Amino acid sequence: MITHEEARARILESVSKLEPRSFDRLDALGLVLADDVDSNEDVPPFANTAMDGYAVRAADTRGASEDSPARLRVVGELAAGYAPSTAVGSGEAIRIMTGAPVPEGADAIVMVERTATDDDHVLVMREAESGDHIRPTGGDLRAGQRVFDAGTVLGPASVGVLASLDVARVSAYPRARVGVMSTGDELVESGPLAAGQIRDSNRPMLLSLVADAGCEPVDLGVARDDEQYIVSTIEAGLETCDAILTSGGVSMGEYDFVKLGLRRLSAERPGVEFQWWQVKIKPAKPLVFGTLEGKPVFGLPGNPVSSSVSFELFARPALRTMMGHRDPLRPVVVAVADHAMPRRADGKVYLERVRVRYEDGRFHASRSGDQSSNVLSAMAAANGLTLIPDGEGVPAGGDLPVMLLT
């Protein structure tokens, strides 16, 4: 038996980051930067107005009020996208639109809401201060400034920053291509079920979990209970994939063909070694892991909840590590147990499916449904997994460690 922390640590030690590639900035959304990005210019490149209004000399508005407005002659109008051609002199103002360059001579912008027109003059109803509503040159970024460190995950705003700097391409770690295969003669894709058959829920679920982790899922289909077919499918998948996930066939039974196939690969190929672990958790006790041609292969258990839990604990962190994420683990919080969560002392960590909410300054958690390892609906309703340590459980109102799934 092995703890889930030890199993995960061994897995993370066995995987490496994928080779960085050059990406168009739009294609890099959600990816992790492999190199630093520095600003090559000032942003904004010129001082501009943050408001519609009038560009003025602040000194010309001293003492201005609604009862005694400052009266300035309007000498021009300036829209965004145009260079100023007229300077602001003493006692003058220029009508200006948001984003337009601040004309020479002006040191403040008066909001249009604080003005009134009087023929070719503007009445300023409030005193302005130098710098009012002016965005300075380089107020966002300065040329040569570090913008993003290597290891930064690019979000939508990050892509916008790259566009503002005219950075068309970046070096980033690619999305891992992950092949997903279900195994079992009892599985059918869709349609009517014959006696003894069930529909394959694991593969669609795992493909979705892979996509949700930021990877590129690759459907390897359903493999029948045939050792050679399973081995051939894994080998073919590794030609184009960076990792392989299988579900089912990894326990202790005579018909666990994934286990048999991977053992054969271990025996036939030098340097290939798979680990058959019994992990001290409930559910998701059986786990197979190894690397083939330097690529990780995960044998996840066949019960749907067990397969999902095993993915969250072991496969997801490994895949995120491969894609350059600094912290590949889901966050863990301490929640208040809304009800008692008893358990028996058996040396395992219990991963119960729970609904977590934030209320009155604390997280609270309650079971999301039946905790049987085949009840996928309770997993679908959950947004957290408990990490109840060995012992008698957690009483109502007690501290409950929970791994958040969203």
Contents of the next structure:
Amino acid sequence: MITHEEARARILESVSKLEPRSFDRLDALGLVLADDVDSNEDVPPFANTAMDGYAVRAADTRGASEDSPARLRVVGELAAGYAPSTAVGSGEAIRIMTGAPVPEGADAIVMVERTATDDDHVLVMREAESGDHIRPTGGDLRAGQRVFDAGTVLGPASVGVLASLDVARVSAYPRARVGVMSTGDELVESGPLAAGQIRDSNRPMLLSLVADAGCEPVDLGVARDDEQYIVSTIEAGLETCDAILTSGGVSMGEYDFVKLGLRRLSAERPGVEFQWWQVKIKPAKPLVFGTLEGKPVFGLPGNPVSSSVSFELFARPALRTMMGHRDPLRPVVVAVADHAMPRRADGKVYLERVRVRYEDGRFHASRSGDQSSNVLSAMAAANGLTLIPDGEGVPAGGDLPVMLLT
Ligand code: AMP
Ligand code: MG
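Since the structure above is the form predicted alone, I would like to see how the form predicted together with ligand AMP looks, so please show that one next.
Below is the whole assembly, all chains and molecules, this chain first.
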């Protein structure tokens, strides 16, 4: 038996980052930068107004108030997108709209709300200070400065920043291509079920988990319980994929052919080494992991909840590491248990499916449904997995560690 932390550490040690590639910035959302990005320009490129109002000389508004406004002559109007054609002289103002460049001579903007019009003049009701409501050149980013370090995960705002700098392409770690295969003679994709058959829920689920992790899913289909077929599908998959996930066939049954097939490969081929772990967790105890030609292969358990939990604990962090993420793990928070979560002291960590919400300044969690390892509907209703340590469990109101799945 091995703890899940130990199993995960061994997995993470044996995977490496994919080769970086150049991406159009719009295709780089969610990817990790492989190189630093420096700014070539100032953002904003010119000093401009943050408000609709009047560009003035602050000195001209000295002592201005509602009772004794400063009266300035309006000598022009300037909208965003246009260069100023007139300067603001002493005793003058220019009507100006948000985003327009600050005209020469002006050193402050007075909000339109603090003014009144008076023929071709404006009455300023409040003193302005030099710099008021002016966004200076380079106030966001300066030409030559570091904008993003290598290792940055590009979010939507990062893509916007790249656009503000006219950076069209970036070097980033690509999405891992991940092949997904189900195994089991009982599995049917759709249509009527004969006696003993069930539908294949794991493959669509795992393909979705893979996509949700930012990877590119590749459907390798359903394999019958046939050792040779399973092994050759994995090998064929690895010709185009960076990693493979299988489900089913890894426990102690007579027909657990994923385990048997990978065991045979390990024995036959130099450099191929698979691990058959019994992980100290409930659910998802059995796990097969190894690398083939340097590419990770995960034999996930067949029970749908176990398959999903195993993906979250082991495959997702490995795939995220391959895609350059420095912190590939889901966040863990401490929630208040809405009800008692008793358990047996059996040396395992219990990963119960829970619904987490934030209320009154704390996270709270309650079970999302039946906790059997085949009840996928409770997994679908969950947004967290508990990490209940060995012992008696957690009483109602007690501290419950929860890994957030969103
Ligand atoms: P196994 O590990 O292959 O013995 O499978 C364990 C349990 O999970 C059995 O009840 C299987 O029928 C079920 N199972 C295996 N693969 C799938 C799948 N792709 N979709 C739904 N259930 C599955
Ligand atoms: Mg099976």
